[in-house]
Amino acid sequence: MLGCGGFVGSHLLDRCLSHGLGGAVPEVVGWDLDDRKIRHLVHHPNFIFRQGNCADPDARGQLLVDLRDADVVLNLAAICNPAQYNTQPYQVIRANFVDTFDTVQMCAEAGTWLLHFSTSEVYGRTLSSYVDDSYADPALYELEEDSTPLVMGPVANQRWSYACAKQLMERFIYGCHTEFGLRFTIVRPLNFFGPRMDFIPGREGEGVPRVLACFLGALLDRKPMLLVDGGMARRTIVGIGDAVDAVVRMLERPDAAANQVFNVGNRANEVTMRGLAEMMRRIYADVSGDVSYLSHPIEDVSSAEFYGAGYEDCDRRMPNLAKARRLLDWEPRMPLEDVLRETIQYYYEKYGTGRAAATRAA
């Protein structure tokens, strides 16, 4: 599992040591820089943890080991922070394809599964933005993973160099797999939310997070929440523990999901960000306990102004998930309201009580 230690895959991870797949615990080797949100299993004794880069050349052998003697490598690690992707899109682009292609290249000499994480980005924008009658036709903005036509912006919109590197790196998985037989799995998350998402500004790193952390941390410091360029745009959210079934799932059913791109989402959870904004407030208004949350100031600020030039938002993100339900037997289950109440349940007690704001003074 390579990014055992992400938000995704410190939960994956959770999930298979202590429930197991399919009856049995399996035996797992993680990699990752961090142990931060995996500390509590580090000593389990199904679990080797490599603390290092595995894109590292002098992880290069231990790493080859480690895929010829597995029955599924899990691809975890990138960089997926809206942020950096105009910011820093050298390093987006490396992290996200140049440090792959390795790994991918070995999967496919070793003939050892690739359960590879994907993105949502990669469908771009919708073809409803590029037309008048907006949102009329379902077949111009929802998406379909073999079908939906994946458009980007123009090269000076930077914040496709995400998106780019991650398609460019299914073609390349799929063109192993044409050419020399490599067996996969693409996943393409649309908006996992749940405990240990992201970093808070100030806590756990610095920098802006994606909109989840952006707006925890404005609730936690009393500072207004941003909405870039007004909040129309809508996703989909799924609660992290219906995305981990998901791909429980696929590990549990390798024949049904060999050679098989999946979007795993919820659809009923859409919302624009300026209702996710509004649903936060409430939520932590009732979490703390303090009514005054419920009119917790909410500011406009242009696209521009928060990320930096070459930035450009996708208008909407509506999964088709006829395949994850017809091969894997899945479908989402948490509303919104409760994904959103157990995730900052956890960030309130982490950072928000009155024993945290004084470990954080002291």
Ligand SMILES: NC(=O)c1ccc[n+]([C@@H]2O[C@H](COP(=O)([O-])OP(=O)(O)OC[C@H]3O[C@@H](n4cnc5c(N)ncnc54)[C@H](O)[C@@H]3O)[C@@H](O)[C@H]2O)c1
Second form
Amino acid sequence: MLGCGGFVGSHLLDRCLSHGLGGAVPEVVGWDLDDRKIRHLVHHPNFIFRQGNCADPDARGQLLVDLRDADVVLNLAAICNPAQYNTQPYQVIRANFVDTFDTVQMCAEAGTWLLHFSTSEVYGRTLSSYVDDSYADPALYELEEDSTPLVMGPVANQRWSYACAKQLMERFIYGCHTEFGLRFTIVRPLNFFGPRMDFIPGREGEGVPRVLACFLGALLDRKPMLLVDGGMARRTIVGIGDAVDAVVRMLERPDAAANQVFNVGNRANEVTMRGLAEMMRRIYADVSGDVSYLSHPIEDVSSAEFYGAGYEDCDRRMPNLAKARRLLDWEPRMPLEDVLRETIQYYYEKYGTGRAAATRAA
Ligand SMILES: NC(=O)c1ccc[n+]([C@@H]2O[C@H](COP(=O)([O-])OP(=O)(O)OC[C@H]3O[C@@H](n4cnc5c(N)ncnc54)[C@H](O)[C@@H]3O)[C@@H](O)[C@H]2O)c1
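Return the form predicted together with this ligand of this protein as a structure block, the form predicted on its own having already been given.
Next comes the full complex, and the chain you just saw is listed first.
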């Protein structure tokens, strides 16, 4: 598991090592630069942790041994932070394409199944957004793995550096499949949310994380929640537990998952970023027992101010999940309200200082 110490990797590890796969606890070799989210697992008897850069040429020998020995390689290692897409495109393209290139090639040579985490950003903007913005025709906005065109903006809009690097990596993996028989599965996550996502600015790291951690940081710090470009972009949010369940089903059904691309999302949990901010402050008020949060300030900011020049957003992401249902018998279950409540509760217990936290401490 490459990138096992991140948000998704840490939850996948938790699930595999505590519940097993197909009735047995697998042996997992994990690579990551960072161990902060998996410290509770590093001494697990079925887990070997290699703390380091899996793209470092000096690590290549060990990585090759690990990849050859494995039944499946899960590649989660990435830079996947929107604030870096247009400000550090070199690092973003390097991490998401160049650094993964050798891993894919080694899997192809070793005959090892590669389960690669791509992104729903490969779809770019919807066709609807170029036509009339009305979303009258689902064929122009619904995202289907094997038929929807992948539409991105101009090169100067460097926001697409991540999506484009991930898309090229998908094409490279598919090419290795058709030319060299690489067995692959590609996951396109649609906004996994849950505890341990990214970092809370000022507490767990510095900079601008993805939207969930941005809004949570603002609530914890009693600072305004900042809505980029009016907050009209829509996302479908899937709880990390449901998302991990989809991946576990892929691992448990290798024949069904082989050589497929899967959307992993939750159609029922669609929300605008403005709606998300409003829901989060309402739930935060409830969790903290502090009703003043019901009117916590939400402020507008332009994408140029927030992210810098060259930012352009994906307007909407409505996944078609028929393939995951048919091949994996998977259906996301957790409603958005519960996903947010679980996550806010987690962070409030960790960092909250309001009335409920004081009562708890007492
Ligand atoms: N969380 C989501 O909603 C979401 C959405 C779209 C795509 N994805 C994809 O899913 C994957 C996992 O996402 P995440 O949210 O867990 O991200 P994350 O940033 O929390 O985790 C990535 C991990 O990879 C590690 N890493 C990066 N480069 C490395 C290297 N060279 N060597 C060793 N470790 C390295 C990082 O230290 C980090 O712990 C990524 O590929 C991401 O692009 C996630």
